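Just one chain follows, in the form predicted on its own, and it is written as structure tokens.
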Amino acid sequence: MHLLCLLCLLLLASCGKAPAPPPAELNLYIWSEYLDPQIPADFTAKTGVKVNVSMYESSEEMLAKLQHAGGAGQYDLAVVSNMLVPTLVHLKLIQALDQGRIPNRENLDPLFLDPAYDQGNRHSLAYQWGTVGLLYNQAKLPDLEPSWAVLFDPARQRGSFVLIDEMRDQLGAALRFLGYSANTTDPGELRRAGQLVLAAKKSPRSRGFEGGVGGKSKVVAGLADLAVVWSGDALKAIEEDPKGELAYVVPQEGSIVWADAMVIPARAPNPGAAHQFINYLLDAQVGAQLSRYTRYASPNQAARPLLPKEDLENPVLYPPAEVRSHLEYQREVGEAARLYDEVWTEVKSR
């Protein structure tokens, strides 16, 4: 009778038990090939919670699932260009970020802290930074003119091209070519860079767009002589090139430098996962294994000591002066922004 009674009791309890919770998930959403795969397995392995990657190839597509596919929901968070931060801030598709909850932050470079796209880093906190600049063959062009002209100006193409399918850097290109700012807002500027990037892409060199790490794949392949592309993905190239032959410019007119952020979407399910994510890709450890994986630079201070001597003192990865001197970074251009999708669309569509 006793055992009978004890059973019950426990059944009892048993069927009053809350079930247990689901593993916690985190969703991220990220450029391909800009994330050291054993970084989200050690995060799950330390924390519990699992890391689900999502990958995009360009801002566009990346602003249209948040925007109209209802990614703001859907991911915890993303990485964006700095200069979508302004736009998704007003677009009220991310959220602020609790700054209490990442400590690590501490780490970043101080240049990386209050920038001008996100005073006080209401919203975001720097992951990787860069620059756009040209990856070319350098055994077919031993001579090559580090200018955008050899894109530009036909009587000075020297070999088979592949342009950037991302808006503001391949018209930023043929901004800085004709002496513009990359950020200009001045509707004839802007038109005269696009009929620049048509006449390219219809040039009888040009080997189209390629968004990602599509350019520097058709040079490494040999389907084209050179590519518009970011400088991370130009020293994979260098590195993985056994021949050698493969080197990377800024051209001389200047051109753009970046700096990708960490944002949480507006109505990310799991939140708590995103903060502890950012702060374990603060950590200086993990920053140091981030980028010498993804081979850009870092904007964690606290990492370089932890980085190659060769990496640090690589000017693909780390511009010298001169060269920094004639980069700009993007900044939102606000109502301007709708003649840059025309001049864009205008491009691609003929």
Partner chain sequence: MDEPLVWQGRLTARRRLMREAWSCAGGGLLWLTLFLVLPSLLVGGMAFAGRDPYGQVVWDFTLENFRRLAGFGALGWSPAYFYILVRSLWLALVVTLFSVGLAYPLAFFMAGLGPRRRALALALVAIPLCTNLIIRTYAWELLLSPQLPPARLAAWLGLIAPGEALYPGALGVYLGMISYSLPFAVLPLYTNVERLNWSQVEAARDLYAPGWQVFARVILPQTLPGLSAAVVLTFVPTLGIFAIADRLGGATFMLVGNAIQQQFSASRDYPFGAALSLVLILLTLAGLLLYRRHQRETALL
Second form
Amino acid sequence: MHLLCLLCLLLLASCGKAPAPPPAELNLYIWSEYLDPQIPADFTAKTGVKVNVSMYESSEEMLAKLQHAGGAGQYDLAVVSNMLVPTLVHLKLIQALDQGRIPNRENLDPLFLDPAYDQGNRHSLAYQWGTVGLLYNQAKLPDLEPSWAVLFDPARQRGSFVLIDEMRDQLGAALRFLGYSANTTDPGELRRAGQLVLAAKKSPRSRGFEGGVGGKSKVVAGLADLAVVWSGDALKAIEEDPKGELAYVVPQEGSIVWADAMVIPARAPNPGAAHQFINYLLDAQVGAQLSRYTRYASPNQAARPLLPKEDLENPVLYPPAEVRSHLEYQREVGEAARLYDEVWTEVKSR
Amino acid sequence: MDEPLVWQGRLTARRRLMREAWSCAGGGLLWLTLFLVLPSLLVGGMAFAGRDPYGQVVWDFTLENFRRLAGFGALGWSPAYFYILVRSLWLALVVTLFSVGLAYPLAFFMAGLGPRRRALALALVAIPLCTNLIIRTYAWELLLSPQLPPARLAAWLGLIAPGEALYPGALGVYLGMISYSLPFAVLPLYTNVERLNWSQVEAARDLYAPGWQVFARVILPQTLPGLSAAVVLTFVPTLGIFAIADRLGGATFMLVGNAIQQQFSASRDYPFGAALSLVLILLTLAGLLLYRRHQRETALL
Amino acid sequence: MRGRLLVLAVALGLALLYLPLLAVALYSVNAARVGLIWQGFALDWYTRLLHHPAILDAARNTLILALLSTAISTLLGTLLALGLERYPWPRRPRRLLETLVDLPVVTPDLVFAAALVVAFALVRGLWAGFELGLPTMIIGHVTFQLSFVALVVRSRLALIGPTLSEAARDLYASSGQLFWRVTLPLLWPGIAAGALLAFTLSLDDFAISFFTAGPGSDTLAIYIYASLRRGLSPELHALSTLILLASVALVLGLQRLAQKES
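Now that we've seen the form predicted on its own, could you pull up the form predicted together with its partner chain?
Below is the entire complex, every chain and molecule, led by the chain shown above.
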């Protein structure tokens, strides 16, 4: 008797449970450690809109969430890798931006306006940009050869390493090592790159794959000697390291330069707030604050005068011309995307 | 169907009884059909479907997924998936052996305690069960870190390089898995051992039976229901585990569970994931048939 | 000699179960933020937890999910067991249904988590408004809890046997009286055990929650798993230790309750 009463009460309680979301809320989906918590707090203070930050660790995870797990109807704003913007548009997972509501887009460096991956910035606006490189412990690996060979050539491997759990970035590294383009569509080249990464993964010095900041965390914790990371994460680790042992290098064979973009999912509950927040992020002050926190390079031209001089001259953040000449932007590869996927799956599964 | 019959002291008709039976069990059966049988059939069907470059399912009949399973992947032919399957089966076997092997002494020890101590022992076994799998998994990550005694001991013994952790690798996965399965093995065994007919054991001893015979001929047959429950509850989850292998094995120790999980998240290749799941379902169905044949009672608790 | 071997095995078993958890508890009070060097005793990480809305949300989700799914599965599972055990099913259909009910017990939960994902994806294809969330997680949990509850209740029913029901019928008991005054009181320990098992399974679950969760319906397990990808942190240790303490309280509390009943 008591049991039935309890059951009924529970069921009743559940029915009344789900309240409608309060009107002024913004659900943000972004990489972890990629947003100064003060910024959404200031935004809330200024506009009254509460910001809920959800984080992800890999692009594939983000894509899976948006495509298959309802993210397109749950998040108002997402920060994604630029390379995925055409895919998101094709899958109808993001909506067009209302340019009129974002006057601050004028602050962006012209390099980031009307990019190849998103003509006219119809669906996205740049957030931060950076490079892919190696974070390593100088004390354990002095005079490290600035080459991808420390991952891919067993004869030239020096210490334990963590590979990055990002398909295009990790395969891109292997492709550059082999002298190919990171945007190749040639199956033979892709296969060779895949086999390299697979061999690296199976090598006794490998410490597995880590997405996002996982690789950096492992180097910082001493669980690995070097990791494939992004420039901003590396800079953060270097600056926070009490012993000053960490360093970042872009391998000489070349690497990837990327830009992350702000997009609004197709069925965002609160697109008005999303536009407001994008505009807020593109403000010169906020842009500088963002870069100072994330330690990534800012695409915001108006923010540059507000950045410290050491940052602007830091080669980790703003690589010098000779490094830049070896950097490649990732592009959509069209039909070959399927091949990349298959190669990557094989690499991860075997 | 309409003739009167007496069932459990009640005068009624078979039809009436069966109608009652269906209305009673119907809810649960409907639920299982809707949320277990139908989705499983769907998975079976999807295993034969294809995938477009953007990760959407393409409902054309194709054997592509099975061709990949047989080894004909993008990086050339490789028996990789075969290895993954064998590795998973082997892991499940070893873990079951160790878990059940440790569970027997534990169950006997617990059964031999006084009632208060027994309750405490039961609680000790049940508590890790309530903390989550993830916590127990990453707890092993912590325990196997370079700075803690186990890794230091291994380094001192020269088994690993100093400053290295005992994971990612097979050892971490095995340890994590055995530690996870232990409560599942102990509990059914314990309930069985508790009801053991000790007079039979005494009789065997009185007849000068050596220790191993006492075990094999008296104890083992009596504990068979508990044992088979323990085996099933250990073997089956181990086959499908992915979290433990993911955290403690890194990408170097691939199991079927990891491969499946990957298809449904990062790779967004649902049809291939479905094909892998189909293989796993077939494996466990085979196991179930074997289990049914040796089963005597469904005493679980 | 045999006694010593027994004690050794027991010690090994307990070590396997508790050493990792104790390590977590130990490091939850380590003052060091990063790394594993002992830097003194500190309770900072615990206080930080209280200010973490994400964790509190996850804890609430975990509890609601466990309670609701246990309630539904206990109800359905008990009825299922009664329907199967207490009625004259012909042999073939009975074995088929028993196999069906046993299926979740002998299937790795990953498999039918994947099956549910596939099914839900299809539903979304047909009805665009359908999203993953707490309801889908409840569905996933109930589906496997159902079989465990039914298993436990069935074994209890088998233990009780039909004699008492027959005796009650002989005394002209109606169906209602039979159920409420004979069957249910006798069955009650089995139902309670089944419910407890279901509750524990829900708390312990990761795979099914992981696959059927939507944004905003994270359980503690999912939250911890996501945080792990960024590296071990003392806050996670503090959270895990709290969960461990909660489990201790739960188990000991239930034991106390069970002792009082008997």
